[in-house]
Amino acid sequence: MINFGYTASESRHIDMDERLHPAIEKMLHREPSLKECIACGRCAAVCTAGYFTGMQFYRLNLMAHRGLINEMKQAARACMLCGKCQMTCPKGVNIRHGVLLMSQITDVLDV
């Protein structure tokens, strides 16, 4: 085999027709506004925790849709729940409640 110095990346597409993990479905049922996130990044632009840790809500939401529950839970725990992100969201997503659910997903939602 010839080594060209690079490899193909794993596909990161999200199949919106695919059924979500049951814990994610419960989370979306408890906070339906999470479905409205358009991943614009405004929340990340004002995030104090993101400045120090790289935590970005829209990426947490993408992790949820990809089924990366453990990664989402760990990243959500960096949030300080200050609420600045919620004030900038153009879709009115209840980010604080969503992040709280994400950080406690196995405890609260019985994964």
Contents of the next structure:
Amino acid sequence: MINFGYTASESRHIDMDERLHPAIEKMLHREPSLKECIACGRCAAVCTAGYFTGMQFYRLNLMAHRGLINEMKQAARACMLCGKCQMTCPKGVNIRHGVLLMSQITDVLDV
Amino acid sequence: MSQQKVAIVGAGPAGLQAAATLVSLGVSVEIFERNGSPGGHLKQWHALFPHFQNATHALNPLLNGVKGITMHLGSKVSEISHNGNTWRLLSDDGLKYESDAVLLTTGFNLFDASRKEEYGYGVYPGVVTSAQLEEMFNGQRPWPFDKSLAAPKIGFVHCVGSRDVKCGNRFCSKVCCVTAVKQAIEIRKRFSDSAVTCFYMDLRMYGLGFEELYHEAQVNHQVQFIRGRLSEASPAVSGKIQVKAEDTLMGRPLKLTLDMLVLMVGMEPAVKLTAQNNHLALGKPGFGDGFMADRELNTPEYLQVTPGLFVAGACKGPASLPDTIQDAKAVSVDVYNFLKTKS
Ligand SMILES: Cc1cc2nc3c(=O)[nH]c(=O)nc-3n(C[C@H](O)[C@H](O)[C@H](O)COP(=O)(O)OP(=O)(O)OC[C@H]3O[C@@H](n4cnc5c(N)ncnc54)[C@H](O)[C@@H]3O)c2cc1C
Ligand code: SF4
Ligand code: SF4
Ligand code: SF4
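Show the form predicted in complex with its partner chain, please, the one above being the form predicted on its own.
All chains and molecules follow, beginning with the one already shown.
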């Protein structure tokens, strides 16, 4: 191949044609309240870990719904499971259980 | 048809409009209102969305429409009962009234903002409600900051007490998004160097002219819209308020210091109907009690045992003034048709 002096970057597309990873489907089944999130961001605004680590639960939940399982699992490790977010969530999402499942997704929910 | 009688509970826009329509159809009505004057919430507002119509100009025709109709003011209805074809209404001040039908137009109560403790309403003077801001526009309430302040910074929080399971209110109050946009523009007009920021979860510009108003706020009045729900408000130096939120579009936490924080309080039903045999108590709603449309009146059995009971306006769910007026007219025709079958 001729070298034109540049490299092609990997596509940034989120591929919504792919079926959701079965482990994510299982997770949403185990914690259905995850589907109620409206990404208002309150969980992130109060997050104890978020100030320094960039922990943003609503973003993890978006990753789950878009099938970005590896990114999600990685990011979920920042959570300290303190539960502050859950007290403030207007939709009553069981966030702690959600993050717990996310951080262990391929270990406990693998199919 | 001989003159049949209808009791109307609540002299807000819905009750006033229904009274005028029923009288024009030849029905005799009497109105019962718990407050000392008619007009409901409309009499508190300054200018109406989306065209900044003077609220008094909207209220006056409604008041003129009920001239000559008996109105019992300071009369809170606590119970209604029916015996055969006759309805009997009982108010707290001991008034009794018999009629052929009852129309409930009890409207809504504003959400009590002190229930969302993290916003500090009732604790920090700079934190006010959208209804109080209308009073400031009307000159009936002082501004919580020094009016000579060169560039006041003002924030609006959407969805206070709405769309929130922690408050028992899953529903959207429908009119507060556009009210915030309207009020933001009014602030910008009044304080030309002010900076206004709205914190929203979704912007629900459902009506004709609402989206245009939003556009006007952004383009002509430089109102900032930030997608994120405020997590808390705390006191800062010299009476200012510091707010924290997640800017969900940027994906970063945000803080901002303000001179006034306006809470867009939602609507809650004003009464809860409880049935006991042939009488109905009009009581205080509890946590999670919805509006009448999705509660008692939806069950067909309930309607069958209570023929002649009707509801109109915002007591059925959050509604704007035009929606309320249309509904009151439509329900009045239902009432009229019901009376016709009886005479
Ligand atoms: C902050 C805010 C701003 C708004 N601004 C606008 C706007 O700009 N434009 C617009 O179109 N709409 C606006 N609205 C909506 C508007 O206020 C309502 O659509 C309207 O008030 C509904 O009329 P209603 O008669 O159904 O209820 P209400 O106005 O609530 O009237 C109900 C009446 O019933 C009485 N009542 C209740 N219970 C009893 C009882 N047991 N016995 C006797 N009387 C009783 C009450 O005292 C009250 O007078 C706004 C709403 C809010 C919250
Ligand atoms: S607070 Fe609840 S609804 Fe809001 S973004 Fe977080 S999980 Fe979703
Ligand atoms: S439980 Fe996790 S996500 Fe929630 S506030 Fe605590 S650290 Fe943040
Ligand atoms: S109209 Fe807007 S501010 Fe009011 S409850 Fe609905 S989304 Fe929230």
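Model, not experiment: these values are computed from the prediction. Positions refer to the first chain, counted from 1. The term rigid core refers to the maximal set of C-alpha atoms that superpose within 1.5 Å between the two forms.
Fit the two forms on the rigid core and the C-alpha of residue 7 turns out 13.2 Å off between the two forms.
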